[in-house]
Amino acid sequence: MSATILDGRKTRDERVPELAKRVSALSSTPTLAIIQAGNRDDSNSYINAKKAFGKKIGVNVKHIQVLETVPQSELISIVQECNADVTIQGIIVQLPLPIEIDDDAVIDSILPSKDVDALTAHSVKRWLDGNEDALLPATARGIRTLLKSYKIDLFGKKVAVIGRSTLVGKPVIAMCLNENATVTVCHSKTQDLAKETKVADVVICVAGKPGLIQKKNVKKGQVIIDVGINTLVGEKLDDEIETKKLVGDVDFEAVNKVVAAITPVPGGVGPMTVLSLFENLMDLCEKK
């Protein structure tokens, strides 16, 4: 027997309408701001996405692009520009940023209050400390919605996440702990990966590796939460296009064949991320 299918497509439809309420009721239509540095096809990809869900809901996006050569200090001054700007609401700066620029400096610049992607310092401490009513990174609040959305309950779980980057694994692990769950955090060093997955009741892969979790690595009844996006690229057809095939950490089909719950890739918690981002936007505008 297949498991169920976690559908992030199915769960943010279901929200979109309440969504969309809450933007109307609104003095003024809300706008988000979308700082990239260069013009990386992945992060054209997820702004585009943004920008599609941000019209779906009445929420204007403003898309500022600089040249990747930009100096960090121009970068901060279009963040303090926006700071200051009242008819922005929200501040997102594109990640990843090219490589001679500070991440921690450029996102420490955004106001607090405008704070979407809750990645600056003031943010990170209220997440991590369990403040009730701090932003989760939307990745965070994405899976903790999905898995309410099925009457998944964390509380007293044993939860195996791998993965540890302040981008995605340590929101998530932050996440699991302010639900109650027991959270193992496995890596790359960790020396028997399975061991530490087989004993868990939910596992949350945040690796980036395809294919990492395999059947060996799951047991019935478990939750699988993947949240891997990598692109795989197969054989070249008649015409010679290389196909391309996005995949998520898990092996979907024999994964799929032994656990109780899974979510797909594409259409698990991608959509979720999307939609969370929007919620956090509207968390911030009704404080004000």
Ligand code: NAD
Second form
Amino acid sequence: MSATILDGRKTRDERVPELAKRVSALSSTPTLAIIQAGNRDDSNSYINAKKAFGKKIGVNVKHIQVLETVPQSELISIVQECNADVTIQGIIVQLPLPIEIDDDAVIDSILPSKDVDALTAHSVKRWLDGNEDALLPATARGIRTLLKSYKIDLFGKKVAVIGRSTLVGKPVIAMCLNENATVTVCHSKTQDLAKETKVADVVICVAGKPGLIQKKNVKKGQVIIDVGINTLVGEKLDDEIETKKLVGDVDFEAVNKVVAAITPVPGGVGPMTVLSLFENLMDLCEKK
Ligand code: NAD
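Target state, the form predicted together with this ligand; input state, the form predicted on its own:
After this comes the whole thing, all chains and molecules, with the earlier chain placed first.
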């Protein structure tokens, strides 16, 4: 038997009317500023997804793009201009930044009241503390919403999170702890991954390694959340054009025959991340 598909597109679409209603109840159209240094393909496609979703729910997305060679001080000045601009309610610094730039210095220059990604030191402390009204970074919030919409409660469950990055893994770990799960954190130095994942009720994979989770890593009844987004080069059409395929970290075909529920890639956590970013924006707007 196949697993229940935890459908991120469907869950996102169900929540769009409510979010659009919150936007239209504001006294003026909100604006989200996205600051991008450089022109990476992956960043461009994430920004395009945010622009399209903003349009759908009636939020302005102001894309400020500068050259990859931008000095750090100039990037911080742009953030400060956005901080001072009363027409802007949320600010995102699109990551990764060019290698020469200190991410923390730039991110920490965002006003906490406009920190829609919840990645400034101020926001991190709040979600680490499990503060009730703390904003969570969008991917972690999206996973929480998706699980709740399928009535999957983390309370008292054993959760294995694979990945410990500050950007995605750690917010997911904190979210699970705040939901009262017992959390095991696995990473690239974990000795026996299958041993850790097999005893979990829920496995959340945030590694960015296609095929990392195979049949041997899972057991009957588990819930599998695949956060990974990896682009594989597919077949060559007519021996010339290479097709690209988006896959997660989980071998979906093999794993979905064993477990109880699973997110697909694409169409699982990705759409929930975009939705959650705008839910964060609305929370910031309504706090004012
Ligand atoms: P990262 O490279 O910063 O971190 C990867 C983590 O995975 C590290 O902590 C590392 O220890 C762990 N890891 C790597 N190889 C491993 C292995 N063989 N066994 C166990 N652990 C291993 O990456 P990131 O920024 O955290 O992103 C992870 C993935 O999530 C990427 O594919 C990224 O594209 C994706 N992502 C998806 C969304 C979404 O909305 N679905 C949002 C953000 C990131």
